[in-house]
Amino acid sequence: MKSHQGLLPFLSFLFTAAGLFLVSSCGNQGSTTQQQGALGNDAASQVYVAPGEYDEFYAFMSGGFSGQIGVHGLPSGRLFKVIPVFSVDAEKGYGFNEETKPMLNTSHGFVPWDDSHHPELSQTNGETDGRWIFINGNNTPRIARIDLTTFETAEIIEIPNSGGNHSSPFTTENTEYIVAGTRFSVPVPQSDVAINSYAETFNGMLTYVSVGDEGEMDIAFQILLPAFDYDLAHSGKGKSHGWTFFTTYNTEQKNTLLEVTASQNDKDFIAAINWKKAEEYIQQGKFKEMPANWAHNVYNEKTHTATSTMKKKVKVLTPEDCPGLVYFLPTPKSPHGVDVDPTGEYIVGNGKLSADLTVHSFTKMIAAIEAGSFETTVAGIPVLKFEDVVAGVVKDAGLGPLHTEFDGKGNAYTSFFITSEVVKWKVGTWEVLDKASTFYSIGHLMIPGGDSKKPDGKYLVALNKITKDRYLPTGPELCHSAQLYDISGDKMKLLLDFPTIGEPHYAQGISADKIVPNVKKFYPLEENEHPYRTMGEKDTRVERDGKNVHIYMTSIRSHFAPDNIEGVKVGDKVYLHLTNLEQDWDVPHGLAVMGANTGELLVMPGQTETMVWEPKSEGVIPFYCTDFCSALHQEMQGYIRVSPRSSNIALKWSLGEEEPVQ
């Protein structure tokens, strides 16, 4: 109890300091004054992208509690698209149409929401390559892969034996694997145990998901670890390729009031995982096959349809049985981010309750392992001696360090939550070079390619948690703010604030020229293998199978075929299969039916999508195109006649003045 009482005043001091800082810097007048000082007269010209010109970079920002990804341009900050990932999206029909519903399937059933934190671009030779971006679902543990030729979610894999997929989905330098570390330790396998038996009956689990040549994901193996909380991760590169580093907190293994009980130890750990050694143990059969229920959901671009497959087992490695697989590096208490510099030599641990930044050396870590320089072991895992693995310390940099990225010029940039600033420091000498206020509490920061071997050290984006007085007010909740800094010179220069969707925890940036040449403009009709496709108006039809009615429909500027349908009855289950016949860029067509209980369809050129509608009462029901497509968009509409269940109205469908077809 003494240690609790000693910590509470310290926490009180931190929160008081944070409050005083916000009060002093967040008032409207003070904020404006500081902003005018930080923004140069030419800032507007530096972020201006002329009409018809492209931004230099894409920025992919997690939507946090929205479950989606926001796509912005840099330096303009303009929002281009919201990519539906873990949450249903009525704008695009994602999770509503029959083709994408399987993407949100899990072992818990259909889960139409998640908390997305960390986007991660695929890499080749340690450099971002523009093929895919991955993102984690934190609540129902999942990882999604987005295809950057279409900017659509192509695959979602559920992570079993996990209680919150937070330290995820950080990639290895050739995208051999993406990782998933559990935030909350849980009983493994899940079972009915007393919560206060946490230290004895709970475990943490780290998951390595393999990524194939076409992006296909699979759970390669899991590693059973002590019941800590596993917060963030980054994989090594260059000399440290073959290793992944995970921060941990709650090494005290407590289960209640963690803000106090999980801050007792002077140090927590960075877990260093030798995944190449793990591959050897898997080949040697050292794993245990554990029953587990998890969903694997894949969208097929040929059939334009997703499928969901339930898997039943995973391969699990245990450190006690696999020497050399895991080592613990002591690091200042309650670390959040763990970041690896472009050379792969330095591993930065950000202890949230420290004013310093502790930097570990990969070379020293290997030497300590070879020398057996261990303080102790925990669950069979060697704990390396702190002094033998530290490369240096950035002293008194600020309060509340969270995340670090690199500019490729030997400099590092760390976000400090409590003092609301970005601090630039020199890798190797550990000296502070510059500080820039973010005005409000910053979480992650991002430099395009800043966690790769080859950063584009031109811009930095600060992702802030609080935006009081920053924008026009919108009620009790305000949008979250991103701030763009020019980091090309010696001093950081604030150029722009721009609002974001949801709560961006992390972001990834990439040069536009790595993506633009490969973007798909439409889906070739001749490649459409959807089982309910309609390849032309001559193939449109309506078919009945008991109470199921299938409408094979097409759209083209500016009509549906057919646009008059009769013979549908109350109680029918109507499947509207819409094929967009357009073969031109940016000509989607929408379909909305009055009273339908699902979202609209938004069908890309050459695609087929399906809406299910169950009419509850008789009448004549209009449908129309929801996406403006031509000067005669308003005329793009039709009617479905719904008759009583007992009626003998035959199916009829037509387009124009021609005789109805039966």
Contents of the next structure:
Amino acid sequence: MKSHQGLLPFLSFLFTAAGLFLVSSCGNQGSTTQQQGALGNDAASQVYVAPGEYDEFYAFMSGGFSGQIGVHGLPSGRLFKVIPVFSVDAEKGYGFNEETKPMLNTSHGFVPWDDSHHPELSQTNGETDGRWIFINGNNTPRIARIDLTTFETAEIIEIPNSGGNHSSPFTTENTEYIVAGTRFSVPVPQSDVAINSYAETFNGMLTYVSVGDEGEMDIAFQILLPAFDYDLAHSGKGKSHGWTFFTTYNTEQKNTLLEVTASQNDKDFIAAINWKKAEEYIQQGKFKEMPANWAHNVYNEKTHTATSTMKKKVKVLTPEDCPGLVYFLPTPKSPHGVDVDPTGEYIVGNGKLSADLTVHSFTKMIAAIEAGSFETTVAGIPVLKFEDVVAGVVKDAGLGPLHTEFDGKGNAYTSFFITSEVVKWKVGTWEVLDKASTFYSIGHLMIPGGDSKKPDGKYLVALNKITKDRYLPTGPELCHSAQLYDISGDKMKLLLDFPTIGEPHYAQGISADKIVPNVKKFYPLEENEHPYRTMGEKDTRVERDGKNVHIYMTSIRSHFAPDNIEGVKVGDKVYLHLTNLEQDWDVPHGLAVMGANTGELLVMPGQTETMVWEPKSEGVIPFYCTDFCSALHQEMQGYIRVSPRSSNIALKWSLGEEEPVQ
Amino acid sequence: MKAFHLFPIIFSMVLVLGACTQDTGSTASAPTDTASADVKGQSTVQDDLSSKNVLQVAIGSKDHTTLVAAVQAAGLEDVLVNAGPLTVFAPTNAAFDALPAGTVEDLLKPENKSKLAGIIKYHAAPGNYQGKLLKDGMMLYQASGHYVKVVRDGDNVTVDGAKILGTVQASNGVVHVVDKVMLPH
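Let's compare: the form predicted on its own is above, so bring in the form predicted in complex with the partner chain.
Let's see the whole complex now, leading with the same chain.
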């Protein structure tokens, strides 16, 4: 819902009566279809995963305005984990413990939240490979990389010179790069200018983030473009490998009331970027090094600690200096999604205010470029002729196409927001084959591998913004929803509704076989390089350094060592460094301290995490394990005595009345 | 207490575990009758990486094949792999051999399953009792519901008359090897 705030008022402005009619008719139609689908075709058995059995696919659902990723199974829809990415998560201590706070550092300081839109799996040879999943932070422009051996956020990179990282983080065929185009153009570099100088002083920046063999990200280069809104992207594959396509809207270059002012041009552009050419220009030194300020945050799995490094420059290419780097493909009606079919030949522009879909041909685009056949130039960038590049139009498919995915069998599936439906059409003939209603207001859709060279065309997931009456009501705020369709036959068949966290803005799916064998069970204790680790109970201790008190604590079923601590004083800053000594699958221990102004620690086996606690008054403070660990979990508790600042009680720590640890 | 190493263990353990482990991780299938008896317990979890639990320690010991057979006959494998903590007193094969002739064979008969289970539970205490935590005169509450007495003389510890020969740490508790089968009385 969040991403279409501009669209909804615009539509109600134009079609108030028609809109009401549409919504109500969709609702009626919907419940009929669902009942027939579920009963007539035994949908229940198709989504039933027996107790103890595994789902066939992982589905990584963006959390939208939750900033996180929800990990579900398909076809069951079951939620396995919420991976904290851009938002703090007190449940897991993410952003609360000392080790993960640096993950959320930015050039604006600590930012505890973001809006996560597009998960994107890493690819090898154009196929999903199950190594990592990337996701964009839209609000304070960032990209995160999640390691799929641990399902933890491993790296976050800030994107400078950007004002809304929406067309991101779509990958190239071998994850050479993931891209980041700005939705909101801004002054580059940022400066104090009049807002209505937009057309003259603002720019749109596209960013290519390189990805190394271990997943490490870096900003390879940026491309400075006119001040349009760069909305979505996909890189080419196969024959179009080496190119990336970004949709634009607001080629009118307006800075106010965009819902009207940015919808004036009949056509906006798809920007085609030749990134292999960009590499040549970088090699030739045709870039300008611009000062910038961006954070690069990396979580080290050995030290169990993140570090944040501020970087101070970026390499910027400008089209005037780099002929052949950028071309514009005219595309009707404020195109939103841009999707490349599995062969790499067809580039689908989903004109979000249109009744039609425009499909461009990569082959025709190259021919037009080679022929030098341009309609005009904009800011030094050649604009190709629409009729030179268009391959076909999918006519009267619905209203408000947003996104298209592919099934690997020659079919495409497009979501239509305004008419709340998925439309199946044939690539090449452009004929509409089938339509299925969604409940309600679909945004993205997802087929596992559906934006790769090898889609797995068994299921389609509709990602819906609005649920209204679909579930038991929960007050004014209702869940968003995913809907699972069987697309193995000629007709789409609705199988299942399931709620998701936040907004399931986009999702990626992958066969579980590509991930399960690599998933780690715990962290080997002998590999723990945390500077405050404690490798065994005999090493547990408490050390004072001025007002800083460091507690080297361990946990194992079912006690903390030490569990009695004295000598802490009011005004101290107490660092509880907890190492979980367990080396057993699925045995985390938690740590909670009464009155601590922070989240709990939730420490995986072999890991060390640190809680900072600043006791404000004297007393004896209990602490305990929060993650049910054994039959004697409730006994996993301890006390810290807090004495007045003036007291001279010595530090003392112990475990067991006859076995002082000291 | 001297160290007592049970560990040329891992190979035989993997073999035995493999044999009793059903296939996990198959993908979605048609609905099955989950109410039927063939339900997988926690002892079928495939995990060769984690530190060994009480059952895995026993399975890995060539001196405890009779105990393991008894645990399996009594259907108690799943209890010994759960989170614990459990303190298990594990009689050696020699200890079982010292019972009157025919006793073990009799207990392993299906009709004596609950009696056998009662005897095995008599060898397990909920808790993590090791080292000096086993104190002279203390009464340990066993999983069978009985109390047994601990007698300590220096480093020599007996529990209900069974002498602790050595101790192995397990992920979910501790295994004390004992020289005698303890029988509820």
